[in-house]
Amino acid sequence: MDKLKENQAAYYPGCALLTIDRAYNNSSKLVSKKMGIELVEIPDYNCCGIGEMKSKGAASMYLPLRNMMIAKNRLGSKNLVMACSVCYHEFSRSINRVKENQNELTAVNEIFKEAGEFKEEYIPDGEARHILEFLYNEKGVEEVKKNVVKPLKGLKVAPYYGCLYSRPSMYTFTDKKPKMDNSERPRFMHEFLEALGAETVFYGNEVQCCGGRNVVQDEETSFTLCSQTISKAKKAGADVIALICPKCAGALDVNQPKIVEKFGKDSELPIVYLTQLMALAFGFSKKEAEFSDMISEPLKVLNEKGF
């Protein structure tokens, strides 16, 4: 592959945005390039191992810096945009863990000489970057609202960053790094929607966990997580709620109707994703927005407000 130009940013889709979650995928490629940033997806990709590797040893380290070591070799780019927020923090993880512990550093460049892929060892001197953070930080809030032809005025939205997006701050740099978003508070997303002309609703669970990595072991208490969330956001009147990561999808949208068979009406909001609303607000139909795809059916209150 030729390497990036200056408008283009090396992108990691992982493993659920090309299947169940691709109005995620869609929609992020859409508002980026509206905003001048084409995402190009790396080749040969791998999944991050989250879900086999469990953040454990060598191995779990190897399978995302992998994936940077193609963006570098490939692309040319040594840092990589996701949209998922757990392959977010398994990047990140892995990329300051062998930066800080040379041991680890050797361990994982042992497994990538056995693999005999790269002719060079990795050297930790790139960044994962959360879709969100790249597009505040790279364009910004002005960018967004240059691009807004219909306004989201009226919609009320209740922003959900969920766990991984902002913490922990020792592999996400939140509050240490002057660029970056507040661990506890985050605001970025407020902003991105405020700037789409919707209004922002407090509802006190932003970045509560949804449960959704540990769901199959442990469906009650993810449930229960999920109801609290969605049932605080409505009392607060949102219209829907706004997520930035596809597992918080999978806890809140997918899992809602045995959430509302459960814990009732009250645990029933539509869900969609940020990038959805920005793709709507930026001039792109619902249909190429993808809201369809969303099983809490945001559609209809979408159609009642008016857009």
The other form holds:
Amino acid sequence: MDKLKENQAAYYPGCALLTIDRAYNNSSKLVSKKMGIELVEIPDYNCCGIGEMKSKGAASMYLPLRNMMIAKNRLGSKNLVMACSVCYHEFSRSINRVKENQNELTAVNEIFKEAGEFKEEYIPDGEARHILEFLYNEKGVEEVKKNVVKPLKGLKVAPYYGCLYSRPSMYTFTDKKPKMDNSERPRFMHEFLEALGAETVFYGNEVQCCGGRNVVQDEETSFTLCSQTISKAKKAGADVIALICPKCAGALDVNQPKIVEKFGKDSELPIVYLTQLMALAFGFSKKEAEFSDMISEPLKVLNEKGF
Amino acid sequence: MAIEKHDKENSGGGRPVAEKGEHIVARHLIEDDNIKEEKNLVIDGVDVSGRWNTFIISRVDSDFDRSFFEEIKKTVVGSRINRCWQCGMCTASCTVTPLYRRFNPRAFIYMMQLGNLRELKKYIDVAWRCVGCYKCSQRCPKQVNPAEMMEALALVMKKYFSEEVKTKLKLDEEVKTIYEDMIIGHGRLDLAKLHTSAMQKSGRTKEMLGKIERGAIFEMVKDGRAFSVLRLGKPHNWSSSKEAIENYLHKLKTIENSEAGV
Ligand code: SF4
Ligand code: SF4
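Based on the form predicted on its own presented above, generate the structure block for the form predicted together with its partner chain.
Below is the whole assembly, all chains and molecules, this chain first.
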């Protein structure tokens, strides 16, 4: 595989985006390209560990770091862009932990050595970047505005950041590095949405947790948290909730019919990905933005509003 | 301290009966058994009935074990336990505490610091509810990283109360195993399979045939997402990584077992 050109970035798709969440994957690629950066998937990627391996020491760090090695070796890129907040968390966590702790770095490199896939040792010199932060800092709000051909006038959006995009700052460096978003009150998605011509609503649950990790083994907790978020956004007048993480989608979108069954119609509100709305405003069709993939049926409200 | 119930005349004046310890601030932090409440209470021979008829027996930790502290510190997730100064910020910011009042990261960390297994054991039923939202770690003034301390807590639970874990944490453990087998075994997650296996494990296969569940599955089959996992396969050369990870985990386990004297 060839090394990247200047207007290309190494991209980690992760497991969800190539399957169930293809709408997020494809719309991320569409809007990035429109803004002047082509996302190039790293070949042969493996699962980031999705938070389930944390207690397994170096094994949990090897998983994301193997992908960093691929990006460097095959595409010549130290950095890796990703759209899933859970992947982003696992990558940032691993890079920072081995940076801080020589023993952990040694343990990870022993696994690398034994696997024998790469000639060099892993050196923590690259970064994982969440697509929202990446587009915001590399291209900026002006570039978004420039590309809007169909402003989302009259659409009220509740931006939902969830947890791992901005927390904890010991891994994400939000609040700590210049140019990073704020951990308690992130703004990047707000600014993007407003640049699209949409109206953002304040509803208080922007950085609340969806309980996504517990979706399978502890529905009780997850559903309660989701219902709180959806009903608050609805009460604040939102037409849709915009997401930046497929795990949040699993909790808020895929499970929404069950949540409504349990908590009633107050917990019913269409869910979309931020990049789908961006694609729509950039002139791509609703079909290209794959709104029909969402279980919560955002197409109804989008049609009603005349988009 | 001797506590006796002083049986004076029973007034029975028709006043509403309060719940035990109802007026104690942060009542949920105190166990029922530790609250003594009598109409007429005599402590050490002194009649303290009247306004002062509630007494909280102090918790005395006599069987704690400091070596425990070192044990947890050695794990990657629990490595910052020594920094905690028990300010309670983690519990104050926790997403789960308002839903389950007995879920208390500060208290769990305290019990782990003391190695108080007897107390910890009482919380097996809620200890696994952490959603990993990292609010606690964001706000902890000492950067203890309590979110990962909750992972360390799970390690403790598994190691010392394996029997209870088998019954009380059954589903959590089984789902974790499904994840782990997929992540290490195949290098990638098959989300659809993960979901169906977990539903099977929890005996909820019937639900999958229900209207809601079927609706979502039907949508995904119709638009092709349900089958997209098939073409994904494994990463090339994954087997060498798989072997190296398994060897590492095996070594990790051997060290743990020899330390625990298993
Ligand atoms: S916030 Fe940090 S220092 Fe305070 S009690 Fe929790 S873990 Fe300890
Ligand atoms: S990570 Fe767990 S312990 Fe920390 S705030 Fe979230 S739910 Fe509470």
